[in-house]
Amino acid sequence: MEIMQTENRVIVSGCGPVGAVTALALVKKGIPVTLIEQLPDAAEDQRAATIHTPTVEMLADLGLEKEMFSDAPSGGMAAPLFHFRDRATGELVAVFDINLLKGEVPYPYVVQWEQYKLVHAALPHIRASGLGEVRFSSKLIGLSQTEDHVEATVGNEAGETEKLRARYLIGTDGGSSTVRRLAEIAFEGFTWPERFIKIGTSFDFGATGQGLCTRNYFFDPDEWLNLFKVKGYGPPGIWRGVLPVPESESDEEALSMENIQRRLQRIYQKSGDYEIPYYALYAVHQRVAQTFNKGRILLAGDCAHVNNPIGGMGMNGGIHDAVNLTEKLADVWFGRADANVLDRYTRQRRTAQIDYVQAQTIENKRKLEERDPAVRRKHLDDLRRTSEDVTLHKKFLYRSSLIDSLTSANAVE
């Protein structure tokens, strides 16, 4: 086993969007980074895609504005509007417009930009910095720390192992995090009894005359729906539907083409089958790590917290972690702050998760699936009134866009 003695760096474990942003932010601050990923390349998975307005600003500040707003398929789509609809009646309940925040925020819209495109945009900047090393096919299999360094045991596809030393290691390796497990950090919360299914289709729901915008939320006590559009690999783009799968339906039933087509035909009945480039079934959790820092081991993104995807808050919260953490770590690195400032990172970002993201995403799900007709009607009426009152409309946008979450968390001492 080879032991690499270089210690003057940070290891980032996991090359998803949060890992890529963390590594980019660190090299921008002059801190050497080794980014490791067990896969042979950055995964082109079809998970998160919504970049909320404060996150757009963060990515632009990191030098990714050109890539994010590229007209090419690798770029994103600005989307200021989102709709709430009653699926049973087809009623358009409320329209929210982030353009109302123009003059108050630099980017008054979300950007629909698939997470794998963000990763592929960040990697060239990391490599070009001269401070960033990216290692694929490098699986973390062991982890220990002392008072002054972290030692990571990494294996490759050939079965060879080596030890990498660093001053800090940041886990950004997802909800089933190896870093969190090896650091023995509890992951507190629960798992929803039902699963979610995500289905992508190249069929253009925007051309069906239903008046859909780029982001649509459908209330339905039997089968709620989130329906969003992304660029995909180019025209006509991809529409992505997220729907619940009840406990009574087996994985095999849910993933059968018959049931996938049935779910799409219920969105819009058309002749012939839908073309489906991808689909996936997954368990859904609401969990937060007991701490986001343990000595020289730090957690960010899904490694530190997971939530249901209704509202598009998971990846955004992870990127907010990355920006907060790298600012504090740079202060420690260059002697501007004591290491206990990393305790404040945990306090701030756990507050953002527990008080905002966890609470909001649980509330989002429960309202979409509300079964009591009277309670459901009241919620729809309240939502409409909120959208029609400018003050309430803006207040809703500040919360749903995670602006309030950032402001409140950053005030925590």
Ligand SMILES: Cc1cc2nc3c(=O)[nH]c(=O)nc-3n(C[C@H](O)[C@H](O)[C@H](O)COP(=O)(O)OP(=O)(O)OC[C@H]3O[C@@H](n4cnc5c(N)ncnc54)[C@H](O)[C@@H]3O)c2cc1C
The other form holds:
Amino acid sequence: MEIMQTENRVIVSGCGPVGAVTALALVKKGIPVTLIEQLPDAAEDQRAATIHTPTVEMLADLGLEKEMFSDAPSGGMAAPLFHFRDRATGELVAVFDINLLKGEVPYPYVVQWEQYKLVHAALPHIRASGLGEVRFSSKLIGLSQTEDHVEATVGNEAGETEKLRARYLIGTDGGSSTVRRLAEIAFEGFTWPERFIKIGTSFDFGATGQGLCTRNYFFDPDEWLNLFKVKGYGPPGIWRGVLPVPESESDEEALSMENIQRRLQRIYQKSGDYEIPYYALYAVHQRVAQTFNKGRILLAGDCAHVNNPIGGMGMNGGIHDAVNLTEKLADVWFGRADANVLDRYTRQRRTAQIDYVQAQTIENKRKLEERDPAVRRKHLDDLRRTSEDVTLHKKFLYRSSLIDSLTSANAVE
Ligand SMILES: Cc1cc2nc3c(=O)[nH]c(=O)nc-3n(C[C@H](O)[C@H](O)[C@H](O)COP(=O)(O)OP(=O)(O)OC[C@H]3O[C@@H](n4cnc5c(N)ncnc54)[C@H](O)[C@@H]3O)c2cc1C
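Can you now output the form predicted in complex with the ligand? The one shown was the form predicted on its own.
Full assembly next; the chain just shown is listed first.
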């Protein structure tokens, strides 16, 4: 069957950071896109903020450099340093400096740029391309495919439905993906018994004399902590703490203002309450889809894999999927490659996930929460030794920045 003009497009379902980057990468390659999102507008999602070195390069290549490095609150903050600390003693165990990779990578730092700011930066470029249509209040509720097209059923808030056809559909609709479910793709892995709480405060932990940098990881058997700074809505910025919530604590208890204040007072005891612009509780999973391509249906981002946020790898890995997938899809689209190349997308990106992102984030969590004092001491000593030896330090940076994951995955045939 010949594909009609309006069907000569790719549908991207879900306008989070991965959907927005996927749509942008496609229109840049000359492929028409319809990006659908169930919400009435792009969500102000306060989850991811750390953009690793290779991802910064990818976003710059997509034309987002100006927005990413803008001095305005909508832009990001370059941050080359990260610290590991022992929470009980306050000991600064190790300082890592991505600047050591200067000359080896174009952007030797992470950029702290909240994920919703990235989405807001990408959307005008998608629209301005003349090839990208963005539809909000459009929820994917049905999906089928034939040999030469996909058909998506999309519903709006009024309960009306519409059928959209396309040559391919990419699911970027997050961890509880409808696309993955309708395509009957298994999501293998497990869910941690504890949940993670994220608390944002405008209180400046950087001015408490503890010598904190922009990204700080604290070891603690009872309550490990990730404490990071973002620009937020402008000066003085927002510090975000991410901490574990034990299985025994109910959601209601964890989200009570008393407990939220108590958690912050344990980070730094101060008089009066903390001002708290936002907080949220998350269930945490480690799962990878059995395949990232099934016929004309493709998966990317959290739709394809989820992991705990320690190390900031979820969205980064999803953006790496988007860049890998759109290159291959463009080759198929313009007749430069056979559709089998999409199997290679799955092989490459599942390798990146399983061998690196899943393995690393599980190891990061286990180390931060280690209960045995002798084992914890060993982790701390190893980290210090690693940071003090230039060769080991750089090796650590290559792995933690996901550069190794990209190199290994891209070498998979
Ligand atoms: C506390 C915390 C901190 C984190 N920090 C980092 C970090 O620093 N760095 C990092 O790399 N990762 C981090 N992550 C992970 C990161 O937030 C996710 O990996 C990222 O949001 C995934 O992006 P996505 O676009 O794939 O999915 P999502 O951001 O979940 O977006 C999916 C979109 O699809 C839409 N949607 C869902 N269903 C439908 C449907 N049926 N039809 C249409 N639209 C639909 C949703 O409304 C949503 O807008 C963190 C996570 C947490 C919990």
